[in-house]
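A single chain, nothing else alongside it, follows as structure tokens in the form predicted alone.
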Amino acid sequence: MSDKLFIFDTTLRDGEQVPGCQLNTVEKIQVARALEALGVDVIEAGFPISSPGDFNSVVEISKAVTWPTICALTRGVQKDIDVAAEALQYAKHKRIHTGIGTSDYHIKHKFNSTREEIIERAVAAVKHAKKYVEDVEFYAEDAGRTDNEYLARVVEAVIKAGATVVNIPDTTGYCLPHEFGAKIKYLMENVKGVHNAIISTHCHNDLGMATANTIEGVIAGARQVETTINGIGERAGNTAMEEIAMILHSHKELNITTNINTKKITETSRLVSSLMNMPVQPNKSIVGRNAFAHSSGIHQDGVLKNRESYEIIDPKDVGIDENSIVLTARSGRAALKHRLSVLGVEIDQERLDKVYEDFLKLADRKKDINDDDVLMLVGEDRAAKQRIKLEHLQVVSGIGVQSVASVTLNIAGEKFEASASGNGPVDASIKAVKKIIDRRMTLKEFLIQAINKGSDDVGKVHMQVEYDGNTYFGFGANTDIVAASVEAYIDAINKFVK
């Protein structure tokens, strides 16, 4: 029988402490609902006493979600705990997360206290929280730098006082993985009554070891992990939820399961990145733009023959339709032939060899090769073959003026016109196109990239459009970014409108 690992998400508390990433209450509710759909067990909704905004967010999130436990953070101070209990009044399942620093750095320099007094304060905080809720989590701040023998005394005392979960944070990200695993193992073996509570990990990424430390903690017996979406958080961030979920998904031999619906990982990652205005680095594991992209010819050939040659995770398992074969000067014939086939062009080996030579020359001059480049290499002009073409686009936009767009499309030789207003020129233009192409389409991704930089530069737009359960990719390039956006949208539509 497999063990259950509880996922505690602190995106809305620790993650939101990143400068410039603050969310309003409406946005926090949006993220909380996404976390609920993802399958997170515990949502740390905020630090109620810190501000009226945080207090209100905990109240409203408590009302908005149903099955996850809603957790409110406090210091080991009675007033903090009182306010947290008030903020949690509407939660269906509520938890107070209270605690105090336990390392000598904190005891001596932060509290000017003693080890014995810290234990007394820890026990008092837990007992006070138990007056309000049954589910009380205690955190031993800076446990990573607390000696194991004293830490075990603290943990034993708070469990005896009624703590249902005990959090062992590597607050500064200092521990090495084997050290952190040994710390959890020591607690599991030396704390009387340890099995009356769940041991939790809360690791920071200051030295890039948050995920490794967390997994070592789980292997040693921790059954709750405290994480954030995309690994955001104080300083270098927290353990990334998506990494833990997919490590356990990939390593079935660990025999540990979670409630996470991994197919919602990518959409949740993008939501958090968008709302917090914090882009995910392209090479970020699991959710980075390049996580399933292959540009090396050897890798591309292997993946095209068998995905598992270079991918330990199926992209579909994290909500991505397919891997990405990126054409560059390092790509081989297999990748070029695959891209041509996707574009509906089949060529024999002799012609492929000739086209490949031209491809390499072009790839040496350009950073990456798009679909139009590939079609031009084989003498095809995709735009000329498309059934739907953009003939005219006029947009009125500006500060204090609602954007209005007029569009003329040529569909199989017949012209159609439409106008629409929208939230900005691109939104207005796409709405006008949708008036003509009357299909239930959803824009899933919209990426703008400058080719050379500069105000007169050509802008490239990549789009993903969902229709009838399938995703279609579109590309546009123009010195007018609005026109490029409409071209990309029409390009995607052309792939499913016949």
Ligand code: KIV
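Throughout, rigid core stands for the largest set of C-alpha atoms superposing within 1.5 Å between the two forms. Just so we're clear, the structure is a prediction, and the values are computed from it rather than from any experiment. Positions refer to the first chain, counted from 1. Compared with the form predicted together with the ligand:
- Once both forms are overlaid on the rigid core, the distance between the two CA positions of residue 154 between the two forms is under 2 angstroms.
- Residue 485 shows a C-alpha shift of 2 Å or greater between the two forms [criterion: core-superposed Cα displacement of 2 Å].
- Residue 469 shows a C-alpha shift of 2 Å or greater between the two forms [criterion: core-superposed Cα displacement of 2 Å].
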The other form holds:
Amino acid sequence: MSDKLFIFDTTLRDGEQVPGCQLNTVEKIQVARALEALGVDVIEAGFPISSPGDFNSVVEISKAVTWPTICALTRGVQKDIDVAAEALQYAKHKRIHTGIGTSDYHIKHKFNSTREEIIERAVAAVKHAKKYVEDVEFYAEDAGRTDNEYLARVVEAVIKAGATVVNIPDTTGYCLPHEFGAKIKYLMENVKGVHNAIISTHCHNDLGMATANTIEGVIAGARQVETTINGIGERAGNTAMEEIAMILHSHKELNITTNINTKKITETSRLVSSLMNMPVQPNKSIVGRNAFAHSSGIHQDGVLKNRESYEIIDPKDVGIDENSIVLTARSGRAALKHRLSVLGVEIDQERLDKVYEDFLKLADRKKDINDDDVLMLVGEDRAAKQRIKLEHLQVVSGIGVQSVASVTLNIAGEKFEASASGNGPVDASIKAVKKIIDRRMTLKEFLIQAINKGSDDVGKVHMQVEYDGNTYFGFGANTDIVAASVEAYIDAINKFVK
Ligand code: KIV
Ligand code: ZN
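Moving on from the form predicted alone, kindly provide the form predicted together with the ligand as a structure.
What follows is the whole complex; the chain from before opens it.
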């Protein structure tokens, strides 16, 4: 009989901590429902004490999903645990995830403490959490750099105190795969009572080894893995859920199964990428745009004769519908709705009509409408609901002439116009916007990306705007990159101008 591996998803906690990836509660609920449909066992819904927004998200996600366990993160501090328990009150299955740093770096420099005192604090945190919930997970932060003998003592003590799951994070992404595997094996062999709890991995990808380390951990006996969709997360990210699911799907000899419905992987990946405005790199395993694209003639020929010559995964197994309708200017609303639903976006008739109108305009300018374009259109529709909207933009620019831009903004129904000259078309347009919205804001980062190749391509723009000591993130997408830049700037401004 195969062993079951529990999938603990932390997209909404470790993933959402990434600058620019913040979601509102409605969007988090949408992701949580998608994770439930995907089949994850545990959803880490937030860190309730960190902000009222996080607290509220844990409450609302607890109400919105039924099957997965809802988990709330805390430090090993009583107040954190009290607040997490309150946030989890509506969850049908609940877990508190508490912990403390166990490496000497953390013990000495973060806590100015001793190994013995850290064990006492760990045990006290688990016992306090047990007053509220049966299911308590303990994390030994920076376990990757914690001495194995000491780590075993910590794990033994927290299991004795009632921890049902013990998380061994490689917080800094430092471990080599064989070292991480050996660490889990050491715990499995040396911790008294280890079988009274589930050992979990939580690997970061700083050196590109998160998935390899996780798999080594599983081979050594871990039966829960902490992952995110598309591998998003702090710094270089966390272990990507889709990679673990498909490794286990492809390597049946490991005899380990998960609850994941792999056919939902692509749509979940698209949903997270689009809501978080976090593009997936084209060559990303499993979910990248090129993951199943064969461009060389030799490969195409081989795949046509027998798919397995060059493909180890059938694209249908991750939900890529090869027979999907290709969208052109002649496609109707039903085709567009179907495509959006394949991409994980459900919209009502009124919104469909508006998106379809924009779709026809784009199809006029661009021959091939691909999935990224369609998702961009839905994003544009979101922009239409914003308080400040770009109504009109006209730019004169070129070599040997000074760039001049005229901008019309619609602010809560009222029109405002301004013109400005600048060092290039984007600079001129931004200066014109600033004449209308007169705040002390500074553009901190400006990133333009092309979605495809070709001069008719859609450009995506990400911006960071600093205002009043805070950083706000903006996103825009348009075949005109000056317009995309102004849209991104206005998107950021909408986040602080009320
Ligand atoms: O990376 C880490 O150590 C964490 C813990 C808080 C679980 O995210
Ligand atoms: Zn982490």
